[in-house]
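Starting off, we have a lone chain in the form predicted alone, written out as structure tokens.
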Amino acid sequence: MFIREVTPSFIKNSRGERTVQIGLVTYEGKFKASAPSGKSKGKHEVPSYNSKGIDRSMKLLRAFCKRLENRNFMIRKIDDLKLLVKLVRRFEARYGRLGGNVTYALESVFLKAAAADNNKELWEFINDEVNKGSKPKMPRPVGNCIGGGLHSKLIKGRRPDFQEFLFIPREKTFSRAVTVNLRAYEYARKLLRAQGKNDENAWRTNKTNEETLDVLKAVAKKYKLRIGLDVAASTFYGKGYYNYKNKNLIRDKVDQADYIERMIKKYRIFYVEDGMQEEDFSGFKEILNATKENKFKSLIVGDDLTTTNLRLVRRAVNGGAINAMIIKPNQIGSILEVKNVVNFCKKNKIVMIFSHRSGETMDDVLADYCIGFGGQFLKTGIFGRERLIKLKRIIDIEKKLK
């Protein structure tokens, strides 16, 4: 794969903020990759950019990309990215960190070009290595319908404390599941009397968590959907307590775990992400153990707890804290590390949810990663062009596989 040109640039994400895009030209064609930006971030995520900011990262990136031009890279599998990573680390040791968003975009654009160089689509290129070329199963969409927490502005001084209220369809095909989620999304707007959308195109409301779950339950019943929550508990945790501003109350660790357990049971919640703060492994374990007594299965999902970091994933899994986890490649800034996490999850039967970020771009590479690595779920918004483009990519792949 001969590198003719590498061009970094700034683009705007779905929140109107600057992020990094990298263009790559080889003899096989032109390729682009960009990095999303999270708003609710785990403290153990790799820094998105250089400590001096995104402008410093761009300056360094431009200098580094000049060193890549007119070089030949033999990338026949994911592990061959190690040559690129070695060059990045050598450069960073001398000039400073590029940041996880930058390395993610760089590795992604190289993988896109490598797949084309091997006459494959990206998901196929990954699947042939990770899953020995077996026919991949389509993931199920996890759709963000109603928003609260850091993703939503206050309405009359209130909003739900939980960050995302989610739908997970039971449909046999991905395309049908997307259609059902869109219908449920519109029905939720009517029941909710929604007052606009947040930065993930989820409906905004000033209802309490329980009132919002009542709406979610009614919609789920009509469309035969499963309910999910991204509690994002770390965003309202401080000084040993969970501070619920919507109802103006506080809960300690024991109360929080008990509250989440009661909500799961009352609303038959299938999916619960970050129900406890990001360093409370024992709290996660308590919730997971409690759900085993229920007659229905629940996924207890780590995101801020695990941050796509193999060391943290090992601790969570070996400690019995989770049975599912979020995979956000730019959290760790390395597709090689994503591969290691995926292999560990498969070995330990941990459900994988590949997830978007709140500040998204029009890059649909997340869909290829989800299918290629064998993710069981893809978490995005239900509506919005940056969300729909990823859903459309999976629908297109599903059609080709048929």
Second form
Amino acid sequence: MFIREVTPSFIKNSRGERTVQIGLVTYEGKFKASAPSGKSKGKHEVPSYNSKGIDRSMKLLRAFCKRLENRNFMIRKIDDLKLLVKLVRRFEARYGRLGGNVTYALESVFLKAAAADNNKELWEFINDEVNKGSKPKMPRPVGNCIGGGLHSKLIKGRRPDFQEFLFIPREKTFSRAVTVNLRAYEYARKLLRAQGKNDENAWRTNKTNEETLDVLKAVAKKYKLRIGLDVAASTFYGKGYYNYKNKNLIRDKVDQADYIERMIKKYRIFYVEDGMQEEDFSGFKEILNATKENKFKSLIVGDDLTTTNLRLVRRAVNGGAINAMIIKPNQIGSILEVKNVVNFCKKNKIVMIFSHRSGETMDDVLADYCIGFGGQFLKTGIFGRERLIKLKRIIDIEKKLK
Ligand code: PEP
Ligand code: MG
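Swap state to the form predicted together with phosphoenolpyruvate from the form predicted alone:
Entire complex below, previous chain first.
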């Protein structure tokens, strides 16, 4: 594909923060991609921007993009992105880092153009290579209904310590699952007497974790949903202790694992993300082993633990710490790395959850990555235009494949 023009710009994400968007013009058409931004980021994520900040990243990106114009790129498969990555590395070695958000947007826009150049949808372009062209399975949505932690402002000084209270429908089709989640979301607002929404459009509350789980369970029963949690334990961990603000108590490592295990049993929780702090592999293992005694299956999910980084994923999987993991491409800033992680997960039967970030954009490419790479779940909010656009993209693909 012949690169006619590459134009980076700033746009605002759903939190109103600046992020990077990149426009690309080829003879096949015009494409654009943008990067989301996390707030409860994992310590081992690649830096989103240059150490001198987003403005420095943009300055470097503008210079880099100029060098791409009037060049021809042959991208017939994902691995052909290597040429672009090589150019980025060479540039960065001389002028400084662009940052993971920037490289993510750059690779995404190139992949969108490459898919069109090959007369394929992006999910198809990926799927044909990664899943050898077999008909893709639709993922299931994991929807954030009620929020606490870093994503939610305090209400009269309180909020749940856990970051996300999630619904996972059992419906056969993705579109039906999205509808059920929306109904459940509305019912939760009523039961909760919710006081506004948080960063991801989940309901805000000043209830404790367990009071919120009681509401979640009541809604789940009515709509036959499974429930999940993103504890995001690192966000309230420090100096060896988990500091629970809402109940004003602290837990050490043993108490924390025990508490999470009790919650899983009491509420029959299907999905638990980051139940322990991000460097506690043995704590994750303790929870995973404990759930094996239960009569129901639970997914013990790494997010901050693994940060879509193959080295950490290997450590977590080989050490028996997780049976599922979050994939957030901008945590590692490279789709080629995502592909390596996906291959490793497949080989080891690790369930993959492709996930949005709390600060999202109107780019729906995450849906294509999820289907193309064969993710079993897509985690987004339930409501809000930046979340709905990704859900809609899956619904559209599902319809097309029927
Ligand atoms: C998460 O922790 O799963 C999440 C989406 O948060 P953030 O994007 O703020 O890192
Ligand atoms: Mg998380």
